[in-house]
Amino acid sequence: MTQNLTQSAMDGRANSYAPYSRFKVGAAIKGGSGKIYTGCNVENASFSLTVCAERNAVFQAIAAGEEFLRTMAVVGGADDDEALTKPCIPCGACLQVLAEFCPPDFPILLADGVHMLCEFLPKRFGSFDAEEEN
């Protein structure tokens, strides 16, 4: 399963638009339905308008009607070898988007293994916080 998700992330990475950083990122997220949604980073000359691969994948899943997200794979680097051997940790904005839709123990597959969302974003806030209080 993890190999399929990583390959889907690599497929997404192939569509990356990164003329400024030359750092191509791909992400694949598995929804509760079992379907895999991919995303890639899309850069813009106005850097704040750039969108990360992870958010693209999450938004694809949500737009398709997924209500539960199971796991995500992220790959990134200047070339395929780097993308498959060096972990590409999601940025803070992507982690916060994941926190909106995923529990703290949401698994994120990187080149060095599986990590939980709470490892990267221990002080999260979002919809799951409200649910835990009730």
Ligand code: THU
The other form holds:
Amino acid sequence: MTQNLTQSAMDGRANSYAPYSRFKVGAAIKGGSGKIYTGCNVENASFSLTVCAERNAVFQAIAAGEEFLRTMAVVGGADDDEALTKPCIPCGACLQVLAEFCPPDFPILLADGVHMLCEFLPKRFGSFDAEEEN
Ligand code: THU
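Could the form predicted in complex with the ligand be shown next, to go alongside the form predicted alone?
Let's see the whole complex now, leading with the same chain.
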């Protein structure tokens, strides 16, 4: 199962548009329905407009109508070997976007095994759930 999701993340990575950094990232998310959504990083000549693979995948899933997300795999690196052996930890912006839709124990599959969202983002900003969460 985890093997499949990693493969889907690699499939997403194949579409990465990263002519500036040459660092290709892919993400795959399994939605509540069981369907898998992939994403890749999409860079821009105006660098700050770049969108990460993880956010791309989250938005695909939500836009398709998924009400919750089950799990995610992320792969990233300059080449396939690096992507499959070196963990690519989601950036802070992507962690905050994941926190909007996922519980603290949301599983994130990286090259070195399964992690939980709360490992990378122990506290999260939330305007609606400030009392419970912070
Ligand atoms: N990148 C991602 O896609 N996800 C992350 O979590 C970290 C960084 C992308 C953005 C940029 O295209 C490239 O990796 C180098 O920073």
